[in-house]
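Read the single chain below, which is given as structure tokens and is the form predicted on its own.
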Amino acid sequence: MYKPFDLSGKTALVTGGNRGIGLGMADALAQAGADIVIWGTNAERNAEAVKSLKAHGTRVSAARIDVSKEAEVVDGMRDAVTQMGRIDSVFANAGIGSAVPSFTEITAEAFRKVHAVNEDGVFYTLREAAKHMTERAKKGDPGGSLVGVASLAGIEGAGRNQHYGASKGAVISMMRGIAVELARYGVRANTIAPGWIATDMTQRAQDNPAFAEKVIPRIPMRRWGKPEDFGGIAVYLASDASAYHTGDLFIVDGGYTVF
């Protein structure tokens, strides 16, 4: 019987997994049978997410991890492997935005803060996961899936958001390099680029009547994306169905980029 999307026996780690796109992915992964580890900086939201995910009947744990802090990521990955026994897929989803009035007013501090989470955090997270996966492969147990969550801002012109766009463009390039190097260990590396998704990060745009009038009609699906719209791609990338799929960029935007 063909059951490539059955994640029973697999463990997925999702950073920024206590809300938004991260929680949408974690929920689908748990429904497909995966054990879940979520990282988030808000302990209360972590606890709420754990309670929600446990309803699907799999093992779930959470840790308060700031992915911009290398030591926290190193310790967190070690603890996750120890607790769960193994990590089969990692979704480096944690990210932040930073609204500025113009490119000329982006401060060095704002630039570095965004990159510390969106670029450095992805690097630390996937590097530590790769260590675990490659060591396992050398012992005769190859395989694994590494996923970086980028943004359309990484491939399109992001006015007044160049620091954010640069951080997401870096993720796309990093993932391609990881895909080439780690394929020999059976480890896949892919990127997801969300479009306009209704999350806390986009609340200002959601509340802007001009944005709703000019931007949303440009989306062929004619609506904001939702966190649950990322469940399917998460399950696919965590599953054996994607065993030969690596180095790709999955744009999930309701058709925005092709219209």
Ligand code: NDP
The other form holds:
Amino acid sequence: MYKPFDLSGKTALVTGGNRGIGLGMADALAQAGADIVIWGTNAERNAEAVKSLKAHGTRVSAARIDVSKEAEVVDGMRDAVTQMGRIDSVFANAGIGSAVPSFTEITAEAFRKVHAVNEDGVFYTLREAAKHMTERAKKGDPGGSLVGVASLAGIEGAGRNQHYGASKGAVISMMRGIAVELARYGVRANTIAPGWIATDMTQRAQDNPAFAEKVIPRIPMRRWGKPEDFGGIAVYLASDASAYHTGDLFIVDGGYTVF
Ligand code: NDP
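Shown: the form predicted on its own; wanted: the form predicted together with this ligand:
In what comes next, the whole complex appears, and the chain from above leads the way.
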């Protein structure tokens, strides 16, 4: 039997892991045998997610961390390492959207708010994870997988959403730089760019009949993506199966970008 996808003995940390795409990834990671740490700002949602993830039989813990706050992330990563012993993969997935009527109406405040979570949050999370992984590598135990969750908005033109698109473009280039620098420690860095996924973030679009008529038919798979659609890529990137795969951008969009 081919074993590299088995995550037994590994710990994965997923920011924004209490719902949506993050929970879809955390659920698959737990099913593959990983111990899980999730971060989110909402204590109730965290508790609910922990309950469902624990059904898979691995160790699961949650912390109330706002990834846009550097001190919370620093403390959170230290606590996660202490509690679990080690962190093998980190999915910097927490993010917020912020659609506006037009580019000219993006306020500095809205711009900063989106970047604080989607860019600063990814930076703090992965920097702290990288410290843990590189220190471990220097003691003779190389390895680790860092994953940034970006968006098609970071690649294609995101009209009425330039601040969001810019924050996601930043994630894509940050991940490439991390991949180059940390490969010598065996640490891999990759990006996932989701297409249109049915989560709380896209609720308004899901409820909009014009969207169902004009956008969904342009997806070759002819449907919204689901959080579970991110389980496979999460397990692959957390596992030894991807040991030589770094610096890549995984587009998971049902074929939307190539149509
Ligand atoms: P959801 O809105 O369903 O979930 C967002 C998650 O992020 C929640 O778990 C939320 O937890 C957490 N979160 C938000 N702000 C913070 C914060 N400041 N600190 C810590 N956690 C936070 O979103 P999706 O699952 O749809 O999105 C997940 C990622 O995928 C995001 O980065 C998003 O930009 C990206 N993406 C989504 C697409 C889609 O179509 N859905 C398309 C392209 C990219 P809590 O509420 O407890 O804070």
